[in-house]
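Just one chain is shown here, as C-alpha coordinates, and it is the form predicted alone.
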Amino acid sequence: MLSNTEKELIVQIWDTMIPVAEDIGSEALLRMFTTFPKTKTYFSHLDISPNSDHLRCHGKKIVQALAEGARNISTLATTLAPLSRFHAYLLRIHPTNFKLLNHCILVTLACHMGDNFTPVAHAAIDKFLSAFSAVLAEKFR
(Lines of atoms letter the chains of each structure in order from A and count residues from 1; the text may use other names and numbers.)
(Lines give C-alpha, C1' and ligand atoms only; values in the text may rest on other atoms or scores of the structure.)
Protein backbone atom coordinates (compact mmCIF):
# COMPACT_ATOMS: atom_id res chain seq x y z
CA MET A 1 0.00 0.00 0.00
CA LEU A 2 2.45 2.68 1.16
CA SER A 3 6.14 2.53 0.41
CA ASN A 4 8.70 3.36 3.09
CA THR A 5 9.43 6.63 1.29
CA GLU A 6 5.73 7.54 1.34
CA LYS A 7 5.47 6.65 5.03
CA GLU A 8 8.41 8.92 5.85
CA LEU A 9 6.91 11.72 3.76
CA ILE A 10 3.54 11.37 5.50
CA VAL A 11 5.15 11.60 8.95
CA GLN A 12 7.16 14.63 7.83
CA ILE A 13 4.08 16.41 6.47
CA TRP A 14 1.95 15.81 9.57
CA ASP A 15 4.78 16.76 11.90
CA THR A 16 5.05 20.11 10.09
CA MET A 17 1.29 20.60 10.44
CA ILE A 18 1.27 20.19 14.26
CA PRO A 19 2.25 23.84 14.96
CA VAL A 20 -0.67 25.02 12.80
CA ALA A 21 -3.04 22.18 13.72
CA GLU A 22 -5.88 24.48 14.75
CA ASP A 23 -5.66 26.40 11.48
CA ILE A 24 -5.42 23.34 9.23
CA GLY A 25 -8.08 21.34 11.05
CA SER A 26 -10.60 24.14 11.44
CA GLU A 27 -10.17 25.22 7.83
CA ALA A 28 -10.74 21.65 6.61
CA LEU A 29 -13.83 21.30 8.81
CA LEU A 30 -15.22 24.66 7.71
CA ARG A 31 -14.58 23.69 4.08
CA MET A 32 -16.49 20.44 4.65
CA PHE A 33 -19.42 22.19 6.36
CA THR A 34 -19.62 24.73 3.55
CA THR A 35 -19.30 22.25 0.70
CA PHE A 36 -21.31 19.44 2.30
CA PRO A 37 -23.85 21.17 4.61
CA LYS A 38 -25.43 17.91 5.80
CA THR A 39 -22.23 17.13 7.69
CA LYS A 40 -23.14 19.92 10.13
CA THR A 41 -25.79 17.68 11.71
CA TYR A 42 -23.13 15.89 13.76
CA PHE A 43 -22.03 19.22 15.23
CA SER A 44 -25.38 20.83 16.02
CA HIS A 45 -24.42 21.16 19.70
CA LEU A 46 -21.26 23.15 18.91
CA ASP A 47 -20.51 26.62 17.59
CA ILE A 48 -18.98 25.83 14.20
CA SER A 49 -18.79 29.36 12.90
CA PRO A 50 -15.45 30.45 11.37
CA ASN A 51 -12.70 30.78 13.99
CA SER A 52 -14.94 29.62 16.84
CA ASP A 53 -13.24 27.91 19.77
CA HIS A 54 -15.19 24.69 19.15
CA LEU A 55 -14.18 24.55 15.50
CA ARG A 56 -10.53 25.28 16.22
CA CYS A 57 -10.40 22.79 19.09
CA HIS A 58 -11.96 19.97 17.07
CA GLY A 59 -9.78 20.80 14.07
CA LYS A 60 -6.70 20.55 16.25
CA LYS A 61 -7.82 17.14 17.56
CA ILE A 62 -8.23 15.89 14.00
CA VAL A 63 -4.75 17.00 12.92
CA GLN A 64 -3.19 15.57 16.07
CA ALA A 65 -4.94 12.22 15.47
CA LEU A 66 -3.71 12.22 11.87
CA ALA A 67 -0.15 12.97 13.01
CA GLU A 68 -0.28 10.19 15.59
CA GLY A 69 -1.69 7.81 13.00
CA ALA A 70 1.13 8.75 10.63
CA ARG A 71 3.75 8.02 13.30
CA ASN A 72 2.10 4.65 14.03
CA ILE A 73 1.08 3.74 10.51
CA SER A 74 2.15 0.10 10.83
CA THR A 75 -0.29 -0.32 13.72
CA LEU A 76 -2.99 2.05 12.48
CA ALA A 77 -5.90 -0.25 13.38
CA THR A 78 -4.69 -0.61 16.96
CA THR A 79 -3.80 3.07 17.31
CA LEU A 80 -7.21 4.20 16.04
CA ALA A 81 -9.35 1.51 17.72
CA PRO A 82 -10.64 3.86 20.46
CA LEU A 83 -11.47 6.56 17.90
CA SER A 84 -13.14 4.01 15.66
CA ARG A 85 -15.37 2.78 18.47
CA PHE A 86 -16.15 6.33 19.59
CA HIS A 87 -17.16 7.51 16.12
CA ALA A 88 -19.15 4.36 15.32
CA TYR A 89 -20.93 3.55 18.56
CA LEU A 90 -21.23 6.84 20.41
CA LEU A 91 -21.31 9.46 17.67
CA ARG A 92 -22.69 7.18 14.95
CA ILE A 93 -20.84 9.03 12.20
CA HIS A 94 -21.61 7.55 8.80
CA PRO A 95 -18.39 6.45 7.03
CA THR A 96 -19.15 8.58 3.97
CA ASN A 97 -18.41 11.66 6.05
CA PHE A 98 -14.81 10.57 6.57
CA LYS A 99 -14.31 10.52 2.80
CA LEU A 100 -15.77 14.01 2.52
CA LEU A 101 -13.44 15.27 5.22
CA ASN A 102 -10.49 13.56 3.52
CA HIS A 103 -11.13 15.57 0.38
CA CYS A 104 -11.35 18.79 2.35
CA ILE A 105 -8.13 17.98 4.19
CA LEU A 106 -6.35 17.40 0.87
CA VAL A 107 -7.52 20.75 -0.47
CA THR A 108 -6.54 22.51 2.75
CA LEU A 109 -3.08 20.93 2.73
CA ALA A 110 -2.61 21.92 -0.90
CA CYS A 111 -3.47 25.52 -0.04
CA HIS A 112 -1.11 25.65 2.94
CA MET A 113 1.79 23.67 1.53
CA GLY A 114 1.94 25.39 -1.87
CA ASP A 115 4.76 24.04 -4.03
CA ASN A 116 5.63 21.46 -1.36
CA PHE A 117 2.34 19.71 -2.09
CA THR A 118 3.85 17.75 -4.95
CA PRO A 119 2.06 15.00 -6.87
CA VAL A 120 4.04 12.48 -4.79
CA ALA A 121 2.94 14.14 -1.53
CA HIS A 122 -0.64 14.34 -2.79
CA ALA A 123 -0.72 10.64 -3.67
CA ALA A 124 0.87 9.61 -0.36
CA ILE A 125 -1.48 11.73 1.75
CA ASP A 126 -4.48 10.53 -0.25
CA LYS A 127 -3.52 6.88 0.37
CA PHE A 128 -2.93 7.57 4.05
CA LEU A 129 -6.25 9.39 4.51
CA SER A 130 -8.05 6.53 2.78
CA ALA A 131 -6.45 4.02 5.14
CA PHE A 132 -7.16 6.26 8.14
CA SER A 133 -10.84 6.65 7.28
CA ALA A 134 -11.19 2.95 6.49
CA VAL A 135 -10.01 2.13 10.02
CA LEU A 136 -12.34 4.74 11.52
CA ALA A 137 -15.26 3.28 9.56
CA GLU A 138 -14.45 -0.34 10.50
CA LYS A 139 -16.75 -0.52 13.51
CA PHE A 140 -19.72 1.21 11.87
CA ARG A 141 -22.67 -1.09 11.20
Second form
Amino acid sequence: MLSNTEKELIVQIWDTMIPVAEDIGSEALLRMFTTFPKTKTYFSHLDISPNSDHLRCHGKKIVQALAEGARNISTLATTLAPLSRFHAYLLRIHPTNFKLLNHCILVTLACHMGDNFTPVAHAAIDKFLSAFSAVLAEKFR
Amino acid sequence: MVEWTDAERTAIIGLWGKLNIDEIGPQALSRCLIVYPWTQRYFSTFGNLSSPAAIMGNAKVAAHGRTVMGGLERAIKNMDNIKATYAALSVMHSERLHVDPDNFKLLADCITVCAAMKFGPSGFNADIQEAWQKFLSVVVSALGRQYH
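Mind pulling up the form predicted in complex with its partner chain next to the form predicted alone we just looked at?
What follows is the whole complex; the chain from before opens it.
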Protein backbone atom coordinates (compact mmCIF):
# COMPACT_ATOMS: atom_id res chain seq x y z
CA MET A 1 0.00 0.00 0.00
CA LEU A 2 1.62 3.24 -1.12
CA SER A 3 0.54 6.64 0.13
CA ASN A 4 0.51 9.62 -2.25
CA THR A 5 3.59 11.04 -0.48
CA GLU A 6 5.39 7.76 -1.05
CA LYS A 7 4.40 7.68 -4.73
CA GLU A 8 5.81 11.19 -5.21
CA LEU A 9 9.00 10.27 -3.35
CA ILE A 10 9.43 7.20 -5.57
CA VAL A 11 9.04 9.25 -8.78
CA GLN A 12 11.51 11.84 -7.45
CA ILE A 13 14.12 9.25 -6.62
CA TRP A 14 13.85 7.31 -9.91
CA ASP A 15 13.92 10.54 -11.92
CA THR A 16 17.37 11.25 -10.43
CA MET A 17 18.48 7.76 -11.45
CA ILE A 18 17.58 8.10 -15.14
CA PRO A 19 20.68 10.13 -16.13
CA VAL A 20 22.91 7.56 -14.37
CA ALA A 21 20.85 4.53 -15.34
CA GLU A 22 23.86 2.62 -16.72
CA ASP A 23 25.95 3.20 -13.59
CA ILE A 24 23.20 2.37 -11.11
CA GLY A 25 21.83 -0.58 -13.06
CA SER A 26 25.19 -2.20 -13.76
CA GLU A 27 26.26 -1.70 -10.13
CA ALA A 28 23.09 -3.34 -8.79
CA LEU A 29 23.56 -6.28 -11.13
CA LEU A 30 27.25 -6.65 -10.24
CA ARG A 31 26.37 -6.61 -6.54
CA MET A 32 23.77 -9.31 -7.15
CA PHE A 33 26.12 -11.53 -9.17
CA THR A 34 28.87 -11.17 -6.53
CA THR A 35 26.70 -11.64 -3.42
CA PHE A 36 24.39 -14.29 -4.89
CA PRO A 37 26.41 -16.21 -7.50
CA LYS A 38 23.49 -18.47 -8.46
CA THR A 39 21.88 -15.48 -10.19
CA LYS A 40 24.63 -15.66 -12.82
CA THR A 41 23.05 -18.82 -14.19
CA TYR A 42 20.55 -16.69 -16.09
CA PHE A 43 23.26 -14.75 -17.89
CA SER A 44 25.49 -17.38 -19.45
CA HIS A 45 24.76 -15.80 -22.84
CA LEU A 46 26.19 -12.40 -21.83
CA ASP A 47 29.52 -10.97 -20.71
CA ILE A 48 28.66 -9.80 -17.19
CA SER A 49 32.17 -8.96 -16.05
CA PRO A 50 32.52 -5.62 -14.19
CA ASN A 51 31.96 -2.67 -16.52
CA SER A 52 31.27 -4.79 -19.59
CA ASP A 53 29.06 -3.34 -22.32
CA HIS A 54 26.48 -6.08 -21.73
CA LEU A 55 26.35 -5.35 -18.01
CA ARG A 56 25.95 -1.60 -18.53
CA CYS A 57 23.36 -2.04 -21.28
CA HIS A 58 21.33 -4.52 -19.26
CA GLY A 59 21.57 -2.43 -16.12
CA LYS A 60 20.31 0.61 -18.04
CA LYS A 61 17.27 -1.31 -19.32
CA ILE A 62 16.33 -2.35 -15.79
CA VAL A 63 16.62 1.17 -14.32
CA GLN A 64 14.64 2.64 -17.23
CA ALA A 65 11.87 0.05 -16.75
CA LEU A 66 11.77 0.87 -13.03
CA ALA A 67 11.56 4.60 -13.76
CA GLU A 68 8.71 3.92 -16.19
CA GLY A 69 6.93 1.87 -13.55
CA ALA A 70 7.47 4.64 -10.99
CA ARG A 71 5.69 7.11 -13.26
CA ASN A 72 2.77 4.70 -13.70
CA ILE A 73 2.42 3.15 -10.25
CA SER A 74 -1.37 3.09 -10.35
CA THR A 75 -1.36 1.14 -13.60
CA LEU A 76 1.62 -1.14 -13.06
CA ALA A 77 -0.11 -4.27 -14.37
CA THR A 78 -0.98 -2.66 -17.72
CA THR A 79 2.28 -0.71 -18.07
CA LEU A 80 4.36 -3.80 -17.36
CA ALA A 81 2.22 -6.34 -19.26
CA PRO A 82 4.80 -6.94 -22.02
CA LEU A 83 7.65 -7.27 -19.48
CA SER A 84 5.44 -9.53 -17.39
CA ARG A 85 4.83 -11.88 -20.33
CA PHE A 86 8.53 -11.79 -21.19
CA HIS A 87 9.57 -12.80 -17.65
CA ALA A 88 6.93 -15.53 -17.43
CA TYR A 89 7.09 -17.25 -20.77
CA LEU A 90 10.59 -16.54 -22.06
CA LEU A 91 12.92 -15.83 -19.16
CA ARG A 92 11.25 -18.12 -16.59
CA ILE A 93 13.36 -16.83 -13.73
CA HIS A 94 12.81 -18.55 -10.37
CA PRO A 95 10.68 -16.03 -8.48
CA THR A 96 12.98 -15.86 -5.42
CA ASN A 97 15.53 -14.06 -7.58
CA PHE A 98 13.46 -10.88 -7.81
CA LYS A 99 14.04 -10.31 -4.09
CA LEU A 100 17.78 -10.69 -4.56
CA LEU A 101 17.96 -8.03 -7.26
CA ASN A 102 15.57 -5.78 -5.30
CA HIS A 103 17.88 -5.99 -2.28
CA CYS A 104 20.93 -5.11 -4.39
CA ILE A 105 19.05 -2.17 -5.93
CA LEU A 106 18.34 -0.92 -2.39
CA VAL A 107 22.01 -1.30 -1.42
CA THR A 108 23.10 0.57 -4.56
CA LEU A 109 20.67 3.40 -3.85
CA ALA A 110 21.88 3.51 -0.22
CA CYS A 111 25.51 3.80 -1.41
CA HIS A 112 24.74 6.65 -3.78
CA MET A 113 22.14 8.53 -1.77
CA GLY A 114 23.82 8.30 1.65
CA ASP A 115 21.77 10.09 4.31
CA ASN A 116 19.11 10.94 1.69
CA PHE A 117 18.17 7.26 1.71
CA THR A 118 16.06 7.86 4.79
CA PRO A 119 14.06 5.05 6.41
CA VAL A 120 10.92 6.53 4.82
CA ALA A 121 12.53 6.55 1.36
CA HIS A 122 13.85 3.02 1.94
CA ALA A 123 10.38 1.77 2.91
CA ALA A 124 8.75 3.43 -0.11
CA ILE A 125 11.27 2.04 -2.60
CA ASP A 126 11.15 -1.43 -1.02
CA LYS A 127 7.37 -1.47 -1.33
CA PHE A 128 7.57 -0.23 -4.91
CA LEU A 129 10.12 -2.88 -5.89
CA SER A 130 7.96 -5.61 -4.28
CA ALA A 131 4.91 -4.42 -6.20
CA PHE A 132 6.95 -4.23 -9.43
CA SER A 133 8.31 -7.79 -8.96
CA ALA A 134 4.85 -9.10 -8.13
CA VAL A 135 3.60 -7.84 -11.49
CA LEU A 136 6.62 -9.33 -13.29
CA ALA A 137 5.93 -12.70 -11.64
CA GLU A 138 2.13 -12.53 -12.06
CA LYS A 139 1.86 -14.73 -15.13
CA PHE A 140 4.30 -17.38 -13.92
CA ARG A 141 1.45 -19.80 -13.23
CA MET B 1 32.18 -25.25 9.61
CA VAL B 2 32.10 -22.01 7.68
CA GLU B 3 35.07 -21.43 5.40
CA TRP B 4 36.24 -17.84 5.22
CA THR B 5 38.72 -16.80 2.54
CA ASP B 6 41.48 -14.43 3.62
CA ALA B 7 39.86 -11.74 1.51
CA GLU B 8 36.52 -12.24 3.25
CA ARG B 9 38.05 -12.13 6.72
CA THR B 10 39.93 -8.95 5.86
CA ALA B 11 36.82 -7.34 4.40
CA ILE B 12 34.60 -8.24 7.36
CA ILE B 13 37.06 -7.26 10.09
CA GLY B 14 38.01 -4.16 8.13
CA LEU B 15 34.43 -3.03 7.78
CA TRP B 16 33.68 -3.76 11.45
CA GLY B 17 36.69 -1.67 12.47
CA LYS B 18 35.29 1.34 10.63
CA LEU B 19 31.77 1.08 12.04
CA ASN B 20 30.61 3.22 14.90
CA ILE B 21 28.43 0.65 16.63
CA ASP B 22 26.78 3.23 18.87
CA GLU B 23 25.63 4.96 15.69
CA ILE B 24 24.77 2.08 13.37
CA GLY B 25 22.97 -0.04 15.98
CA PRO B 26 20.23 2.52 16.66
CA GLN B 27 20.05 3.46 12.95
CA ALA B 28 19.63 -0.14 11.79
CA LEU B 29 17.06 -1.15 14.40
CA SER B 30 14.91 1.95 13.91
CA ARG B 31 15.12 1.45 10.13
CA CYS B 32 13.95 -2.14 10.56
CA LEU B 33 10.96 -1.06 12.68
CA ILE B 34 10.04 1.55 10.04
CA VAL B 35 10.61 -0.43 6.84
CA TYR B 36 9.16 -3.68 8.23
CA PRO B 37 6.52 -2.48 10.68
CA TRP B 38 5.44 -5.97 11.73
CA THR B 39 8.75 -6.26 13.60
CA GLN B 40 7.33 -3.73 16.08
CA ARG B 41 5.34 -6.61 17.58
CA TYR B 42 8.39 -7.55 19.67
CA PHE B 43 8.78 -4.08 21.15
CA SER B 44 5.40 -3.33 22.70
CA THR B 45 7.09 -2.23 25.96
CA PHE B 46 9.27 0.33 24.19
CA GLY B 47 6.76 3.18 24.31
CA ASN B 48 6.01 5.42 21.35
CA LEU B 49 6.60 3.70 18.00
CA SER B 50 3.72 5.43 16.24
CA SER B 51 5.71 7.22 13.50
CA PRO B 52 9.16 7.14 11.86
CA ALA B 53 10.10 10.24 13.88
CA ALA B 54 8.93 8.63 17.13
CA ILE B 55 10.88 5.45 16.37
CA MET B 56 14.06 7.34 15.44
CA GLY B 57 13.81 9.40 18.63
CA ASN B 58 12.97 6.49 20.93
CA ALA B 59 15.70 5.98 23.56
CA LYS B 60 14.78 2.34 24.21
CA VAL B 61 15.08 1.53 20.50
CA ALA B 62 18.49 3.21 20.42
CA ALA B 63 19.66 1.33 23.51
CA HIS B 64 18.49 -1.95 22.07
CA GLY B 65 20.21 -1.20 18.76
CA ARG B 66 23.47 -0.88 20.69
CA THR B 67 22.77 -4.19 22.47
CA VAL B 68 22.30 -5.93 19.13
CA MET B 69 25.64 -4.62 17.86
CA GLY B 70 27.26 -5.89 21.06
CA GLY B 71 25.93 -9.31 20.13
CA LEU B 72 27.36 -8.95 16.64
CA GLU B 73 30.74 -8.08 18.15
CA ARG B 74 30.84 -11.49 19.78
CA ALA B 75 30.36 -13.07 16.38
CA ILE B 76 33.19 -10.96 14.94
CA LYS B 77 35.49 -12.11 17.75
CA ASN B 78 34.49 -15.75 17.22
CA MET B 79 34.16 -15.94 13.45
CA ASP B 80 35.22 -19.56 13.32
CA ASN B 81 32.67 -20.65 15.88
CA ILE B 82 29.61 -18.46 15.54
CA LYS B 83 27.20 -21.37 15.92
CA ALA B 84 28.49 -22.33 19.38
CA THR B 85 28.95 -18.70 20.44
CA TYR B 86 25.28 -17.99 19.70
CA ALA B 87 23.72 -21.18 21.11
CA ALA B 88 22.39 -19.56 24.28
CA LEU B 89 21.33 -16.41 22.43
CA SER B 90 19.39 -18.56 19.98
CA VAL B 91 17.59 -20.41 22.77
CA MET B 92 16.71 -17.05 24.34
CA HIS B 93 15.27 -15.65 21.08
CA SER B 94 13.23 -18.80 20.59
CA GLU B 95 12.00 -19.71 24.05
CA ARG B 96 11.89 -16.43 25.91
CA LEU B 97 11.44 -13.76 23.23
CA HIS B 98 9.50 -15.91 20.71
CA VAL B 99 10.89 -14.04 17.72
CA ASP B 100 10.06 -15.42 14.25
CA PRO B 101 13.57 -16.12 12.89
CA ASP B 102 12.59 -14.82 9.44
CA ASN B 103 12.82 -11.38 11.02
CA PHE B 104 16.54 -11.72 11.77
CA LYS B 105 17.26 -11.43 8.07
CA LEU B 106 15.33 -8.16 7.89
CA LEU B 107 17.46 -6.56 10.61
CA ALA B 108 20.58 -7.92 8.92
CA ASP B 109 19.49 -6.29 5.65
CA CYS B 110 18.95 -2.97 7.46
CA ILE B 111 22.46 -3.17 8.98
CA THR B 112 23.77 -3.76 5.44
CA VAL B 113 21.86 -0.75 4.08
CA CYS B 114 23.21 1.48 6.88
CA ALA B 115 26.76 0.34 6.12
CA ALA B 116 26.17 1.05 2.41
CA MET B 117 24.90 4.56 3.22
CA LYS B 118 27.95 5.26 5.37
CA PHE B 119 30.69 3.89 3.11
CA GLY B 120 29.31 4.51 -0.40
CA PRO B 121 29.98 2.58 -3.61
CA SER B 122 33.76 2.18 -3.18
CA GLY B 123 33.90 1.75 0.61
CA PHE B 124 31.12 -0.82 0.36
CA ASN B 125 31.87 -2.33 -3.04
CA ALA B 126 30.43 -5.62 -4.37
CA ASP B 127 33.19 -7.79 -2.85
CA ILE B 128 32.86 -6.20 0.57
CA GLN B 129 29.08 -6.55 0.35
CA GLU B 130 29.45 -10.26 -0.49
CA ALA B 131 31.74 -10.91 2.50
CA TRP B 132 29.62 -8.84 4.88
CA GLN B 133 26.38 -10.51 3.81
CA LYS B 134 28.00 -13.95 4.12
CA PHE B 135 28.97 -13.05 7.69
CA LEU B 136 25.47 -11.80 8.51
CA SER B 137 23.86 -14.90 6.98
CA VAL B 138 25.99 -17.09 9.26
CA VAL B 139 24.91 -14.97 12.23
CA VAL B 140 21.24 -15.18 11.20
CA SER B 141 21.51 -18.94 10.72
CA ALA B 142 23.16 -19.40 14.15
CA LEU B 143 20.44 -17.32 15.81
CA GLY B 144 17.76 -19.48 14.26
CA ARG B 145 19.39 -22.79 15.03
CA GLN B 146 17.91 -23.55 18.46
CA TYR B 147 14.30 -23.23 17.39
CA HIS B 148 12.44 -26.51 17.91
